[in-house]
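There is one chain below, alone, in structure tokens, taken in the form predicted on its own.
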Amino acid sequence: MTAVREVDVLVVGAGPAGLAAAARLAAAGAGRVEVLDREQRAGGVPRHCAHGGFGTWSRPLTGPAYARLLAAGAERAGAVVRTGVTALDWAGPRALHTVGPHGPGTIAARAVVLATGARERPRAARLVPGTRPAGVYTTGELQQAVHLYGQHVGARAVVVGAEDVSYAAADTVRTAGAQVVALVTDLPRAQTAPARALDSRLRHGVPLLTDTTVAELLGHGRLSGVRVRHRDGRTAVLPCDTVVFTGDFVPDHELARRGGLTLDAGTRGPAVDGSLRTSRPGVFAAGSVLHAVESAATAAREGAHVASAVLDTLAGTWWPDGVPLVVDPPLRWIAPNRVVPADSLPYVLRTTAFLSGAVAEVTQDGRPLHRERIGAAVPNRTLRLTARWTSRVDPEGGPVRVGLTGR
């Protein structure tokens, strides 16, 4: 029988959320803080995001530099970061079975932080028919192939999606020396900043096909083209040898699901309150496992935030269960998705509709709690809602509802 090793805090996932949580906990004297990650290097997704935009305005960094900074910060604070180790399943309320270079093991902790991130749904999960040729990628696969391994990805690529990550994928395609044939989205317009969409179309000559879906992949051995279908029923074939499916992220919630944690129906990640406590005492979650997918800065901020709740738990502080937080259409989800009056973490939301002059309205049992101007609402882009209203929540009342109106 494998011996059980004990730590004070076990963090699963060495991306921005997990590393930020570990650094804050270790620096605060939480005891032995250990971070596990199945990848061979810590840092999460930023490791293969070679573009800038990470860090702060005063210290802008590329993704790999940001990943190294976070990993070094966690280790400097005293956390132990173990890579190449996979958490397989739960061995108890706060214990996990693992496997790594030295074989299987079991780790028990006083508190567990799930920071397992998110993943893009591949072609098969999107139910795109056709043959099974080479040259089909998700954004993460593309970035790893190009930026980590220097691989050739083809000569002509179609990018499926028109959100921020889609334009980042198009940049990676060009970095690899290939041409972007088109970006394809089933929505009526791009979901990135107008300046970015205009730059792609005018400076790089990339057409954006709106109200259009990929109906079929063509080719044997290597992709030879994609058949697209426009909303009016017309079809066309775009010759290409590479296709990149972007966006459509889902939380990597396997551990949460296997542990019987309550999952939120909207985000499909663990349901948490504003302190990022899950339904299991002593188990917390932070980062994109809660809401697929947000920026590295948001994940790191949540990792730092969850550390305070973990420290309270280690000190024996009691915390109420909270009231469910639900959204009305056109909102898709909100995170965190439970609320107690003391919560202070800003909320992130997603919508299914394009709205200008959007206003969020928060109510409980028909009683207005808060009204806040959000601005422009765009599918696949983050909306933010302050937590200034949480003190007005009745802990014994019904669910708190968040609605969105606009033009």
Given for the second form:
Amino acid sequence: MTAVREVDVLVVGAGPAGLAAAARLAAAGAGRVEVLDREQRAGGVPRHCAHGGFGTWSRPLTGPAYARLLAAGAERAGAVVRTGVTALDWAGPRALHTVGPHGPGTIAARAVVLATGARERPRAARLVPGTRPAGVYTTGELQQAVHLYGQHVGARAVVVGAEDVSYAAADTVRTAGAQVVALVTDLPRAQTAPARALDSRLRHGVPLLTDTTVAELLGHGRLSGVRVRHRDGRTAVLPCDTVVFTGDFVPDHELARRGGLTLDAGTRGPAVDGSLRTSRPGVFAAGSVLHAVESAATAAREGAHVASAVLDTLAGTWWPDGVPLVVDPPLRWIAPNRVVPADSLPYVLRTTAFLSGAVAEVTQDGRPLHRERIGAAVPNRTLRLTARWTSRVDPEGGPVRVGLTGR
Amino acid sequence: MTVTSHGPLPATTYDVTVVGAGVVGSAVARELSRHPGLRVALVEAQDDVGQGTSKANTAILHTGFDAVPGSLEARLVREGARLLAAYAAESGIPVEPVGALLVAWDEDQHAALPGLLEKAEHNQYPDARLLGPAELYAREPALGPGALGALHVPGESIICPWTTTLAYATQAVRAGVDLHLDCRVGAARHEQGVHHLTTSRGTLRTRLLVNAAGLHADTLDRALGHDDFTVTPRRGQLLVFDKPARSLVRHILLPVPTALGKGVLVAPTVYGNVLLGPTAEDLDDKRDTGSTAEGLALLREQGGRILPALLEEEVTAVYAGLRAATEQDDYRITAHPEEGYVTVGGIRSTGLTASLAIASYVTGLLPGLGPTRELEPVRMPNLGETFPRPYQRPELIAADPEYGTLVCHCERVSRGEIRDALAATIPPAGLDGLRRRTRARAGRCQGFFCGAAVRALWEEARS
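Switching from the form predicted on its own: structure of the form predicted together with its partner chain?
Now the complete complex, all chains and molecules, led by this one.
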């Protein structure tokens, strides 16, 4: 057995959420704050997003620059960031077994923050039939291959998906010197800013195949093409040597699940209230493990937000239960997904259907709590709901429901 | 030690050549390497050992309880199971003796169970017994509703098929066998006691020849002027579920074969996953290892009945293998002594279990092999979950921190293991081969996190 090392707060995952939480906690005098990351460098997904859109309006940054800034900020505040260390499993309610080049370890903490992030579902999980050739990527792998390792990708790529990350993947394909053959989405239109979709189609000449799925991968050894099928039954083969499966993010929730934390049926991440408290006292979660995925800025905001709840817990504040927060179709999920009356963190949601003039309605046991105009609802894009209604929630009542109506 | 994958073949005349480096061919080559005087070649059309049926099967170490009593297969499976269990323990091949349950879902299947029990006894397997529904559900609480009973076969185990083939081939190469990869055999002729094989890498000459070409065994047989059997590729599609599914199932759940055909199985894997499959589709094309929407839908439908909660878990791999079906329900191992030729055909899904017994049987059919010796034991890297993996071994990490540096996080594969595999006696020819040797990229993310890093290690080793 290895000796148990004690810290005040243990953060698992040095992405935007974990680093922001650690920086805020260390600066606020939470004691010994330690961040673990299994990768060799801190920063999480922004490490390999070599495009802009990070940082603030007044100080725009690329992903890698943003990752460096967050890591430096956490360390400057006094947090210890340990990379190359994997949290393997729980050693107690707030203790984790770890391993790294220095061997095994056990770390016990007064509070744990899970910030383990999310991943894209790969081809196998999507049950795409066909052969198993080389040249099949997710965006995560593609971006690391191109931006971190300078690896060669193929010459002609089909991108599966038409949301923001899909267009980012198409940019990465072009950066690598390859041609984007087409974007393919099973939805009737693109799920990105109209200007971005237009730019892809007109300036880069990339067709967008809507209402279309990838029905089969072809080729032995190397991918030779993908067979696509339109909703009306027509099929066609797109010759290509590379295919990138984008989007369809799921939380990397292994540690939460191993710990027996309650998971939300919609997000499949740990269920949390507006203070990002999980079902286990002293264990919090923040970032994309809660909602796969939101922007790095949202994750970092949550990291900063969770810090104050962690400080309250360290000071001995009671751990409330909260009531479940559930969604009705066409909504897919909401996060946070438990609610206590004091909650103030805005909510993020996802829809499965395109709606314009959408209105969200919040009820509890049939009692209306709140109505809010959402505007345009687009699948795979963030919808936001304020927390102005949480004080009206009956903590002894049934689940709070959120519905969405529109045209 | 000689492993080649390009360039001309040696000009010498080999004493024995084995065509096909699957689990059977590799086992035969290993058995031949026990004869120190022999020059032996193992030739393989693809770029790695175990690339055909041997890599895409259900990974079960059978007892042979349900073989046709009195058949060659029944005998070799029975012997082979015992030999392979001992070999696996010595070589570090992961095996888990989880036992099997043949679950009856309707009256026809339930009525077939006593006959299967009797068959097991005929096959000298005395440990099988019938279970009622109460005991069945006590053993498998996550089983779907409606099961009527089961036959429990406690001796059935799960095994790592890739490590098995690789262990045989590694031991053979270390004992002096020449392994020639990317060497496809086309025409063949026998002249003055010597076989001349025309291959994609030139002519190979050999005195004795063993045909272990699996799916292509009939083609090679015909090239040598025989017409004993035809191999029909029978495709089996399989789904692999992520590790949280492992707690749903404790035994191998086998279908009960009836006149209406054979269903699919649900089985744990030694890597801590759950396998669902296979389909059984007779095809014409021996390269058609693609999965189909219909096949996957069928598997999910049947799997959902056997273990409903399974379908909630993530799928980490979809694959399809081709089994070598022949017209006959037994192995086709035939010696042609006048030609110095043995054909090892029709080795069905039990071939992995029987491999060591097949090897011993086949070498017994070859004349004049000379004295034998004990082979240097081989110790394979552990890919299984029942014994400590390198990241779980503090003493190993203390001696070499590379074993504590994880690269593939889903499967917890260290940089040390990847380095070792790349420098092994039979190194992988590509990332798929590396995956089979280490499990790197075999997990739920399929490379989202580690794919580029693993590729970088691979490219570095190659340059």
